[in-house]
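Encoded as C-alpha coordinates, the following chain is the form predicted on its own, with no partner shown.
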Amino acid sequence: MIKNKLKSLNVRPQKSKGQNFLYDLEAIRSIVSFGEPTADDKIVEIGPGLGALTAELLNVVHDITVIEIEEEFCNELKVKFGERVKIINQDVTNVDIPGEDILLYGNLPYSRSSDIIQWVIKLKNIKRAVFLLQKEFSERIAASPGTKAYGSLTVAVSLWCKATLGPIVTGDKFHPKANVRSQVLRLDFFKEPKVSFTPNFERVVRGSFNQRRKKLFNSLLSSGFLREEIEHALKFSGIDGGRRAETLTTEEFGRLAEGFAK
(Lines of atoms letter the chains of each structure in order from A and count residues from 1; the text may use other names and numbers.)
(Lines give C-alpha, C1' and ligand atoms only; values in the text may rest on other atoms or scores of the structure.)
Protein backbone atom coordinates (compact mmCIF):
# COMPACT_ATOMS: atom_id res chain seq x y z
CA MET A 1 0.00 0.00 0.00
CA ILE A 2 2.78 2.44 0.92
CA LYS A 3 4.64 1.51 -2.24
CA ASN A 4 1.59 2.27 -4.36
CA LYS A 5 0.94 5.55 -2.58
CA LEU A 6 4.52 6.70 -3.10
CA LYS A 7 4.27 5.74 -6.75
CA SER A 8 1.07 7.75 -7.16
CA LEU A 9 2.86 10.75 -5.62
CA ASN A 10 5.82 10.17 -7.94
CA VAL A 11 8.09 9.88 -4.91
CA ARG A 12 10.95 7.42 -4.72
CA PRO A 13 12.30 6.90 -1.16
CA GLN A 14 15.79 8.32 -0.88
CA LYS A 15 18.31 6.63 1.37
CA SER A 16 20.25 9.89 1.71
CA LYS A 17 17.16 11.46 3.33
CA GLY A 18 16.51 8.49 5.57
CA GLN A 19 13.11 7.89 3.98
CA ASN A 20 12.01 4.57 5.47
CA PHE A 21 8.28 4.54 6.13
CA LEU A 22 7.07 2.68 9.22
CA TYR A 23 3.88 0.79 8.39
CA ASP A 24 3.49 -1.82 11.15
CA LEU A 25 0.46 -0.83 13.24
CA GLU A 26 1.63 -2.64 16.37
CA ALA A 27 4.97 -0.81 16.26
CA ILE A 28 3.24 2.53 15.65
CA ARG A 29 0.92 2.00 18.61
CA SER A 30 3.87 1.09 20.84
CA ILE A 31 5.51 4.43 19.96
CA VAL A 32 2.34 6.36 20.75
CA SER A 33 1.72 4.62 24.07
CA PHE A 34 5.34 4.98 25.21
CA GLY A 35 4.89 8.76 25.15
CA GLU A 36 1.77 8.51 27.37
CA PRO A 37 -0.23 11.19 25.54
CA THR A 38 -3.49 12.49 27.00
CA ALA A 39 -6.45 14.04 25.24
CA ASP A 40 -5.42 17.52 26.40
CA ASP A 41 -1.87 17.34 25.06
CA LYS A 42 -0.62 19.59 22.28
CA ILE A 43 1.38 17.39 19.95
CA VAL A 44 3.92 18.36 17.30
CA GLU A 45 5.12 15.60 14.99
CA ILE A 46 8.37 15.86 13.06
CA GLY A 47 8.54 14.32 9.59
CA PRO A 48 5.13 12.61 9.40
CA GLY A 49 5.66 11.40 5.83
CA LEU A 50 2.41 9.73 4.77
CA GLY A 51 0.83 10.16 8.20
CA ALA A 52 0.84 6.65 9.67
CA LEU A 53 1.89 7.84 13.13
CA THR A 54 -0.27 10.97 12.79
CA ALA A 55 -3.40 8.86 12.25
CA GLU A 56 -2.75 6.86 15.41
CA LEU A 57 -2.04 10.00 17.45
CA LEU A 58 -5.39 11.43 16.32
CA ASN A 59 -7.10 8.55 18.12
CA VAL A 60 -5.84 10.07 21.37
CA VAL A 61 -5.51 13.84 20.92
CA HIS A 62 -7.13 16.59 18.89
CA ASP A 63 -4.43 19.26 18.74
CA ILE A 64 -1.71 18.15 16.30
CA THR A 65 0.78 20.16 14.27
CA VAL A 66 3.06 18.35 11.83
CA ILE A 67 6.29 19.67 10.36
CA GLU A 68 7.22 18.12 7.02
CA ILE A 69 9.95 19.28 4.64
CA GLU A 70 8.61 17.47 1.53
CA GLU A 71 5.85 19.39 -0.25
CA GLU A 72 4.37 16.24 -1.84
CA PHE A 73 3.81 14.74 1.59
CA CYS A 74 2.28 17.96 2.89
CA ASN A 75 -0.25 17.89 0.07
CA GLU A 76 -1.07 14.26 0.81
CA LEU A 77 -1.48 14.98 4.53
CA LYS A 78 -3.86 17.83 3.76
CA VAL A 79 -6.00 15.52 1.66
CA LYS A 80 -5.89 12.76 4.27
CA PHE A 81 -6.55 14.78 7.41
CA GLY A 82 -8.06 18.07 6.26
CA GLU A 83 -8.49 20.62 9.06
CA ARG A 84 -7.76 18.07 11.77
CA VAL A 85 -4.01 18.68 11.43
CA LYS A 86 -2.03 21.89 11.08
CA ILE A 87 0.75 21.42 8.51
CA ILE A 88 4.03 23.33 8.40
CA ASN A 89 6.09 22.77 5.23
CA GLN A 90 9.62 23.56 6.43
CA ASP A 91 12.86 22.07 7.71
CA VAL A 92 12.05 21.50 11.38
CA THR A 93 15.27 23.10 12.64
CA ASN A 94 14.11 26.39 11.12
CA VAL A 95 10.76 26.33 12.90
CA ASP A 96 9.76 27.97 16.17
CA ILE A 97 7.57 25.32 17.81
CA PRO A 98 4.29 26.97 18.81
CA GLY A 99 2.71 26.66 22.26
CA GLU A 100 3.81 25.52 25.71
CA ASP A 101 4.35 22.09 27.29
CA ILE A 102 4.52 20.47 23.86
CA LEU A 103 4.64 16.71 23.41
CA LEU A 104 6.97 16.03 20.49
CA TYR A 105 6.89 12.89 18.33
CA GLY A 106 8.95 11.83 15.35
CA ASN A 107 10.35 8.97 13.31
CA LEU A 108 13.62 10.78 12.65
CA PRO A 109 15.83 10.22 9.59
CA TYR A 110 19.10 8.71 10.75
CA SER A 111 21.13 11.28 8.80
CA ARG A 112 19.51 14.17 10.72
CA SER A 113 19.17 12.61 14.17
CA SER A 114 22.07 14.41 15.83
CA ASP A 115 21.14 17.82 14.39
CA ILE A 116 17.50 17.46 15.44
CA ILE A 117 18.33 16.23 18.96
CA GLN A 118 20.69 19.17 19.51
CA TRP A 119 17.99 21.54 18.22
CA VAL A 120 15.31 20.02 20.45
CA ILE A 121 17.24 20.31 23.72
CA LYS A 122 17.61 24.04 23.15
CA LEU A 123 13.84 24.56 22.99
CA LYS A 124 12.16 25.87 26.13
CA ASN A 125 8.58 24.73 25.57
CA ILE A 126 8.87 20.94 25.25
CA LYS A 127 7.73 18.74 28.13
CA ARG A 128 8.43 15.40 26.46
CA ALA A 129 9.84 14.08 23.19
CA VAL A 130 9.34 10.59 21.79
CA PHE A 131 11.55 9.66 18.85
CA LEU A 132 12.20 6.54 16.82
CA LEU A 133 15.91 6.45 16.08
CA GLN A 134 18.61 4.01 15.04
CA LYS A 135 19.07 1.69 18.01
CA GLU A 136 22.76 2.52 18.50
CA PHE A 137 21.96 6.24 18.49
CA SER A 138 19.20 5.86 21.09
CA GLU A 139 21.59 3.84 23.25
CA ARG A 140 24.18 6.58 22.88
CA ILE A 141 21.76 9.21 24.16
CA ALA A 142 20.69 7.11 27.15
CA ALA A 143 24.17 5.76 27.98
CA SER A 144 25.59 5.70 31.51
CA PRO A 145 29.01 7.08 32.52
CA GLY A 146 31.82 4.61 32.05
CA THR A 147 30.28 2.92 29.01
CA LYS A 148 31.57 2.99 25.44
CA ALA A 149 28.45 4.72 24.13
CA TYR A 150 28.70 7.60 26.63
CA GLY A 151 29.87 10.81 24.99
CA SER A 152 29.45 14.56 24.64
CA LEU A 153 25.94 14.28 23.16
CA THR A 154 24.89 12.05 26.06
CA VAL A 155 26.00 14.72 28.53
CA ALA A 156 24.43 17.56 26.53
CA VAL A 157 21.05 15.78 26.54
CA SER A 158 21.26 14.73 30.20
CA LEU A 159 21.68 18.36 31.21
CA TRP A 160 18.16 19.15 30.02
CA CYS A 161 16.19 15.92 30.20
CA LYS A 162 15.91 12.32 31.37
CA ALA A 163 16.40 9.77 28.59
CA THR A 164 14.54 6.44 28.66
CA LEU A 165 14.83 3.63 26.12
CA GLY A 166 11.64 2.12 24.74
CA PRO A 167 10.47 -0.55 22.27
CA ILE A 168 12.79 -1.89 19.56
CA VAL A 169 11.51 -1.89 15.97
CA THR A 170 13.08 -4.25 13.44
CA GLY A 171 13.91 -3.22 9.88
CA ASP A 172 11.19 -5.33 8.27
CA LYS A 173 8.53 -3.01 9.73
CA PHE A 174 9.55 -0.30 7.25
CA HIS A 175 9.23 0.36 3.54
CA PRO A 176 11.82 0.19 2.12
CA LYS A 177 13.17 -2.34 4.61
CA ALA A 178 15.71 -0.73 6.95
CA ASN A 179 19.11 -2.37 7.29
CA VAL A 180 19.34 -1.60 11.01
CA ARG A 181 17.14 -1.90 14.08
CA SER A 182 15.46 1.16 15.54
CA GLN A 183 14.55 1.98 19.12
CA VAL A 184 12.16 4.44 20.70
CA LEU A 185 13.76 7.10 22.89
CA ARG A 186 11.75 9.17 25.36
CA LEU A 187 13.09 12.47 26.66
CA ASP A 188 11.38 14.02 29.69
CA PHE A 189 12.47 17.63 30.05
CA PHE A 190 13.42 19.28 33.33
CA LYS A 191 12.01 22.66 34.28
CA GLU A 192 15.58 23.78 34.94
CA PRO A 193 18.92 22.30 33.81
CA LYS A 194 20.09 19.35 35.88
CA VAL A 195 23.15 21.25 37.09
CA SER A 196 24.12 24.90 37.36
CA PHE A 197 24.51 25.89 33.71
CA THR A 198 27.36 28.11 32.58
CA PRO A 199 27.71 29.42 29.01
CA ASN A 200 30.93 27.44 28.52
CA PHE A 201 29.38 24.10 29.56
CA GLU A 202 29.15 22.74 26.01
CA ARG A 203 32.70 23.82 25.15
CA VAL A 204 34.07 22.14 28.27
CA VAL A 205 32.21 18.90 27.53
CA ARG A 206 33.30 18.84 23.88
CA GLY A 207 36.88 19.60 24.91
CA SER A 208 36.85 16.82 27.48
CA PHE A 209 35.82 14.31 24.81
CA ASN A 210 38.07 15.86 22.16
CA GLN A 211 40.38 12.85 22.38
CA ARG A 212 38.38 10.50 24.56
CA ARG A 213 41.12 7.92 25.03
CA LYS A 214 43.40 10.56 26.51
CA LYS A 215 43.32 11.61 30.14
CA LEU A 216 40.98 14.49 30.90
CA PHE A 217 43.78 17.04 31.42
CA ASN A 218 45.45 16.22 28.09
CA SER A 219 42.19 16.14 26.18
CA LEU A 220 41.27 19.62 27.44
CA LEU A 221 44.76 20.88 26.67
CA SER A 222 44.61 19.57 23.10
CA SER A 223 41.25 21.26 22.55
CA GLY A 224 42.61 24.75 23.22
CA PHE A 225 42.24 25.35 26.96
CA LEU A 226 45.26 26.86 28.72
CA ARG A 227 47.22 24.74 31.17
CA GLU A 228 46.71 27.24 33.98
CA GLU A 229 42.93 27.40 33.58
CA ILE A 230 42.68 23.60 33.37
CA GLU A 231 44.63 23.25 36.61
CA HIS A 232 42.38 25.84 38.28
CA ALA A 233 39.15 24.18 37.05
CA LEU A 234 40.26 20.72 38.16
CA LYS A 235 41.23 21.99 41.60
CA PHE A 236 37.96 23.92 41.94
CA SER A 237 35.86 20.91 40.93
CA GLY A 238 37.87 18.33 42.86
CA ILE A 239 38.19 16.18 39.73
CA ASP A 240 41.32 14.15 39.00
CA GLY A 241 42.79 15.22 35.66
CA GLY A 242 44.02 11.67 35.16
CA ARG A 243 40.48 10.38 34.65
CA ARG A 244 38.91 10.00 31.22
CA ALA A 245 35.92 12.08 30.16
CA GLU A 246 33.67 9.05 29.80
CA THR A 247 33.83 8.47 33.58
CA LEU A 248 32.49 11.90 34.55
CA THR A 249 28.84 12.42 35.48
CA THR A 250 26.76 15.38 34.34
CA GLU A 251 27.14 16.88 37.81
CA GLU A 252 30.92 16.62 37.59
CA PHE A 253 30.94 18.30 34.19
CA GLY A 254 28.85 21.06 35.72
CA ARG A 255 31.42 21.66 38.47
CA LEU A 256 34.25 21.51 35.93
CA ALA A 257 32.57 24.10 33.70
CA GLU A 258 31.95 26.30 36.75
CA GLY A 259 35.65 26.04 37.59
CA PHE A 260 36.57 27.34 34.14
CA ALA A 261 34.01 30.13 34.46
CA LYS A 262 35.63 31.28 37.70
Ligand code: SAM
Given for the second form:
Amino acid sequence: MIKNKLKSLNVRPQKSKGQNFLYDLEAIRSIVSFGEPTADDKIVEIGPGLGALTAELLNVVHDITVIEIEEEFCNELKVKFGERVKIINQDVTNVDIPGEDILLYGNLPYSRSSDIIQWVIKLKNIKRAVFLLQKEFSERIAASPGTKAYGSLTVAVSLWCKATLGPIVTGDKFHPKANVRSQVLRLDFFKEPKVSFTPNFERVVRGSFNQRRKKLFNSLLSSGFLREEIEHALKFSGIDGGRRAETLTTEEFGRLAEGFAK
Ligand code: SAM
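Can I have the other form now, the form predicted together with the named molecule, not the form predicted on its own?
To see the whole picture, the full complex is given below, headed by that same chain.
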Protein backbone atom coordinates (compact mmCIF):
# COMPACT_ATOMS: atom_id res chain seq x y z
CA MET A 1 0.00 0.00 0.00
CA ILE A 2 2.67 2.51 1.09
CA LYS A 3 4.97 1.03 -1.52
CA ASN A 4 2.39 1.66 -4.27
CA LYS A 5 1.65 5.16 -3.03
CA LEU A 6 5.36 6.06 -3.07
CA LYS A 7 5.63 4.63 -6.56
CA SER A 8 2.68 6.64 -7.83
CA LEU A 9 4.22 9.80 -6.32
CA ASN A 10 7.54 8.88 -7.90
CA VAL A 11 9.33 9.14 -4.53
CA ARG A 12 12.10 6.74 -3.56
CA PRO A 13 12.39 6.74 0.24
CA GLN A 14 15.62 8.47 1.21
CA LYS A 15 17.62 7.45 4.25
CA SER A 16 19.01 10.96 4.66
CA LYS A 17 15.45 12.23 5.14
CA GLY A 18 14.53 9.34 7.44
CA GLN A 19 11.75 8.26 5.11
CA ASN A 20 10.43 5.11 6.82
CA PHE A 21 6.67 5.11 7.06
CA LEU A 22 4.66 3.69 9.92
CA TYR A 23 1.72 1.56 8.84
CA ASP A 24 0.80 -0.31 12.02
CA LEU A 25 -2.39 1.25 13.33
CA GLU A 26 -1.87 0.01 16.87
CA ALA A 27 1.60 1.61 17.01
CA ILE A 28 0.26 4.86 15.52
CA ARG A 29 -2.54 4.97 18.10
CA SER A 30 -0.14 4.30 20.95
CA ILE A 31 1.99 7.29 19.89
CA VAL A 32 -1.02 9.59 19.64
CA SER A 33 -2.50 8.57 22.98
CA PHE A 34 0.83 8.86 24.81
CA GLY A 35 0.68 12.62 24.16
CA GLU A 36 -2.83 12.86 25.70
CA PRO A 37 -4.20 15.28 23.09
CA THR A 38 -7.54 16.94 23.76
CA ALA A 39 -10.00 18.51 21.30
CA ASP A 40 -8.81 22.08 22.04
CA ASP A 41 -5.13 21.39 21.44
CA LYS A 42 -3.23 23.17 18.71
CA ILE A 43 -1.07 20.54 17.08
CA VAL A 44 1.98 20.89 14.88
CA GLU A 45 3.26 17.70 13.30
CA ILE A 46 6.82 17.41 12.03
CA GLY A 47 7.41 15.17 8.99
CA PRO A 48 3.86 13.88 8.35
CA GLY A 49 4.99 11.92 5.28
CA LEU A 50 1.87 10.29 3.85
CA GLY A 51 -0.24 11.35 6.83
CA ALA A 52 -0.48 8.17 8.92
CA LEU A 53 -0.17 9.99 12.25
CA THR A 54 -2.03 13.04 10.93
CA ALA A 55 -5.14 10.99 10.14
CA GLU A 56 -5.20 9.57 13.66
CA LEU A 57 -4.61 12.99 15.24
CA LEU A 58 -7.54 14.37 13.23
CA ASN A 59 -9.81 11.95 15.08
CA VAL A 60 -9.10 13.94 18.24
CA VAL A 61 -8.28 17.54 17.27
CA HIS A 62 -9.13 19.91 14.43
CA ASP A 63 -6.33 22.48 14.61
CA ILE A 64 -3.38 20.82 12.87
CA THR A 65 -0.43 22.29 11.02
CA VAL A 66 2.09 19.95 9.40
CA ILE A 67 5.63 20.73 8.32
CA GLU A 68 7.07 18.44 5.66
CA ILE A 69 10.25 18.84 3.61
CA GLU A 70 9.12 16.68 0.65
CA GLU A 71 7.00 18.60 -1.83
CA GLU A 72 5.31 15.49 -3.28
CA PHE A 73 4.10 14.51 0.20
CA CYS A 74 2.69 17.99 0.75
CA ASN A 75 0.72 17.71 -2.49
CA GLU A 76 -0.54 14.29 -1.45
CA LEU A 77 -1.57 15.56 2.00
CA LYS A 78 -3.50 18.38 0.35
CA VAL A 79 -5.44 15.84 -1.71
CA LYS A 80 -5.97 13.59 1.30
CA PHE A 81 -6.98 16.15 3.94
CA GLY A 82 -8.01 19.27 1.96
CA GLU A 83 -8.66 22.27 4.21
CA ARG A 84 -8.58 20.21 7.40
CA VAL A 85 -4.79 20.52 7.69
CA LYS A 86 -2.47 23.52 7.20
CA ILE A 87 0.61 22.45 5.28
CA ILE A 88 4.05 24.05 5.38
CA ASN A 89 6.53 22.69 2.84
CA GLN A 90 9.89 23.38 4.54
CA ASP A 91 12.73 22.04 6.59
CA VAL A 92 11.22 22.24 10.08
CA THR A 93 14.33 23.77 11.66
CA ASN A 94 13.81 26.84 9.42
CA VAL A 95 10.22 27.35 10.54
CA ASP A 96 8.96 29.70 13.21
CA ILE A 97 6.24 27.57 14.78
CA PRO A 98 3.10 29.74 14.93
CA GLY A 99 0.84 30.01 18.00
CA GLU A 100 1.05 29.41 21.75
CA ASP A 101 0.96 26.28 23.93
CA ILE A 102 1.60 24.03 20.96
CA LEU A 103 1.50 20.26 21.17
CA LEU A 104 4.19 18.94 18.82
CA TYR A 105 4.09 15.47 17.31
CA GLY A 106 6.55 13.77 15.02
CA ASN A 107 7.84 10.45 13.86
CA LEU A 108 11.17 12.14 13.27
CA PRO A 109 13.80 11.55 10.61
CA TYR A 110 16.46 9.86 12.74
CA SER A 111 19.32 11.43 10.83
CA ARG A 112 18.09 14.83 12.09
CA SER A 113 17.05 13.85 15.64
CA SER A 114 19.80 15.76 17.39
CA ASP A 115 19.30 18.99 15.38
CA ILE A 116 15.54 18.84 15.83
CA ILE A 117 15.76 18.28 19.60
CA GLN A 118 18.22 21.16 19.98
CA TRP A 119 15.96 23.38 17.89
CA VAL A 120 12.82 22.37 19.85
CA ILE A 121 14.20 23.20 23.30
CA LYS A 122 14.90 26.75 22.15
CA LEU A 123 11.28 27.34 21.17
CA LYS A 124 9.22 29.22 23.72
CA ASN A 125 5.71 28.29 22.64
CA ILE A 126 5.62 24.52 23.08
CA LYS A 127 3.74 22.85 25.93
CA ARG A 128 4.53 19.26 25.04
CA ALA A 129 6.35 17.30 22.36
CA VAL A 130 5.79 13.65 21.50
CA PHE A 131 8.41 12.16 19.22
CA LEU A 132 9.19 8.73 17.90
CA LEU A 133 12.98 8.35 17.84
CA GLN A 134 15.59 5.65 17.70
CA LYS A 135 15.28 3.84 21.04
CA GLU A 136 18.84 4.57 22.16
CA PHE A 137 18.37 8.24 21.36
CA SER A 138 15.16 8.50 23.40
CA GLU A 139 16.92 6.73 26.26
CA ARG A 140 19.76 9.22 26.05
CA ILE A 141 17.40 12.15 26.44
CA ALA A 142 15.53 10.58 29.37
CA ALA A 143 18.67 9.25 31.12
CA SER A 144 19.41 9.79 34.82
CA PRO A 145 22.71 11.10 36.21
CA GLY A 146 25.29 8.42 36.81
CA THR A 147 24.27 6.29 33.83
CA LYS A 148 26.18 5.71 30.62
CA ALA A 149 23.47 7.27 28.46
CA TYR A 150 23.53 10.55 30.43
CA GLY A 151 25.27 13.28 28.42
CA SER A 152 25.29 16.93 27.42
CA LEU A 153 22.09 16.64 25.35
CA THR A 154 20.30 15.02 28.33
CA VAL A 155 21.26 17.97 30.51
CA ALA A 156 20.43 20.59 27.86
CA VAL A 157 16.93 19.08 27.48
CA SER A 158 16.42 18.65 31.24
CA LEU A 159 16.77 22.40 31.73
CA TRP A 160 13.63 23.04 29.69
CA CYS A 161 11.47 19.93 29.99
CA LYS A 162 10.68 16.71 31.76
CA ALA A 163 11.39 13.68 29.56
CA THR A 164 9.35 10.47 29.78
CA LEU A 165 9.82 7.29 27.77
CA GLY A 166 6.79 5.75 26.05
CA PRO A 167 5.90 2.77 23.86
CA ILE A 168 8.55 0.88 21.89
CA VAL A 169 7.99 0.34 18.15
CA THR A 170 9.85 -2.42 16.32
CA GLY A 171 11.36 -1.94 12.85
CA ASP A 172 8.87 -4.26 11.11
CA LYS A 173 6.08 -1.72 11.68
CA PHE A 174 7.62 0.55 9.02
CA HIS A 175 7.95 0.57 5.27
CA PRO A 176 10.73 0.31 4.31
CA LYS A 177 11.52 -1.84 7.35
CA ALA A 178 13.73 0.01 9.86
CA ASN A 179 16.73 -1.88 11.16
CA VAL A 180 16.58 -0.26 14.60
CA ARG A 181 13.98 -0.16 17.33
CA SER A 182 12.19 3.08 18.13
CA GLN A 183 10.73 4.51 21.30
CA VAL A 184 8.35 7.36 21.99
CA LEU A 185 9.76 10.27 23.95
CA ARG A 186 7.44 12.75 25.61
CA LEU A 187 8.77 16.16 26.63
CA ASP A 188 6.66 18.29 28.96
CA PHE A 189 7.97 21.84 28.89
CA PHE A 190 8.41 23.84 32.10
CA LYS A 191 7.06 27.39 32.30
CA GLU A 192 10.53 28.51 33.44
CA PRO A 193 13.89 26.74 33.06
CA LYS A 194 14.50 24.22 35.83
CA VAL A 195 17.45 26.18 37.22
CA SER A 196 18.28 29.85 36.85
CA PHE A 197 19.51 30.10 33.30
CA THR A 198 22.78 31.73 32.35
CA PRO A 199 23.60 32.02 28.62
CA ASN A 200 26.82 30.03 29.09
CA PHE A 201 24.89 26.97 30.41
CA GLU A 202 25.26 24.90 27.24
CA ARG A 203 28.93 25.78 26.80
CA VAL A 204 29.70 24.77 30.38
CA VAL A 205 27.76 21.51 30.04
CA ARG A 206 29.43 20.64 26.73
CA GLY A 207 32.84 21.50 28.18
CA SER A 208 32.18 19.31 31.22
CA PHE A 209 31.38 16.34 28.99
CA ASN A 210 34.16 17.16 26.51
CA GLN A 211 36.27 14.31 27.85
CA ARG A 212 33.75 12.06 29.57
CA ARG A 213 36.33 9.82 31.16
CA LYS A 214 38.29 12.69 32.65
CA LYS A 215 37.57 14.48 35.89
CA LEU A 216 35.38 17.56 35.62
CA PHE A 217 38.27 19.98 36.20
CA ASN A 218 40.40 18.46 33.46
CA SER A 219 37.54 18.14 31.04
CA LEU A 220 36.71 21.84 31.43
CA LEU A 221 40.39 22.72 31.06
CA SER A 222 40.70 20.73 27.84
CA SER A 223 37.68 22.50 26.39
CA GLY A 224 39.22 25.97 26.68
CA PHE A 225 38.18 27.33 30.07
CA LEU A 226 40.97 29.00 32.06
CA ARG A 227 42.35 27.33 35.20
CA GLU A 228 41.46 30.33 37.42
CA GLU A 229 37.89 30.60 36.16
CA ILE A 230 37.35 26.86 36.65
CA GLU A 231 38.68 27.08 40.22
CA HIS A 232 36.40 30.04 40.88
CA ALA A 233 33.31 28.34 39.40
CA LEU A 234 33.92 25.11 41.34
CA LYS A 235 34.35 27.02 44.58
CA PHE A 236 31.25 29.14 43.93
CA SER A 237 29.13 26.07 43.20
CA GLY A 238 30.62 23.85 45.91
CA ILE A 239 31.28 21.11 43.35
CA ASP A 240 34.30 18.84 43.60
CA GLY A 241 36.38 19.11 40.40
CA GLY A 242 37.45 15.48 40.88
CA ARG A 243 33.95 14.25 40.01
CA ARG A 244 32.96 13.17 36.50
CA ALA A 245 30.44 15.22 34.51
CA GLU A 246 28.01 12.31 34.28
CA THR A 247 27.45 12.44 38.07
CA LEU A 248 26.25 16.08 38.10
CA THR A 249 22.55 16.91 38.23
CA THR A 250 20.92 19.70 36.21
CA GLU A 251 20.84 21.84 39.37
CA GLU A 252 24.58 21.37 39.86
CA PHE A 253 25.28 22.29 36.23
CA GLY A 254 23.13 25.39 36.77
CA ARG A 255 25.24 26.45 39.77
CA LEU A 256 28.46 25.66 37.92
CA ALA A 257 27.42 27.80 34.94
CA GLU A 258 26.45 30.58 37.34
CA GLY A 259 29.93 30.32 38.91
CA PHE A 260 31.53 30.89 35.50
CA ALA A 261 29.27 33.88 34.87
CA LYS A 262 30.17 35.61 38.19
N1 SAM B 1 4.88 10.64 9.86
C2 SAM B 1 5.12 9.65 8.83
C3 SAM B 1 4.91 8.27 9.40
O4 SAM B 1 4.87 8.15 10.64
O5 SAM B 1 4.80 7.32 8.63
C6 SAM B 1 6.52 9.79 8.20
C7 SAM B 1 7.67 9.69 9.17
S8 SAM B 1 9.26 9.56 8.40
C9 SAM B 1 10.14 8.74 9.69
C10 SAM B 1 9.94 11.20 8.55
C11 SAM B 1 9.28 12.27 7.68
O12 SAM B 1 9.95 13.52 7.91
C13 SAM B 1 9.37 12.04 6.18
O14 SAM B 1 8.12 12.27 5.60
C15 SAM B 1 10.39 13.07 5.68
O16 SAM B 1 10.18 13.48 4.35
C17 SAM B 1 10.19 14.19 6.67
N18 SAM B 1 11.36 15.05 6.90
C19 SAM B 1 12.68 14.69 6.85
N20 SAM B 1 13.46 15.72 7.18
C21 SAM B 1 12.62 16.77 7.45
C22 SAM B 1 12.84 18.12 7.84
N23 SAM B 1 14.06 18.60 8.03
N24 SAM B 1 11.76 18.92 8.02
C25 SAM B 1 10.49 18.43 7.83
N26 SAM B 1 10.25 17.16 7.47
C27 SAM B 1 11.28 16.33 7.28
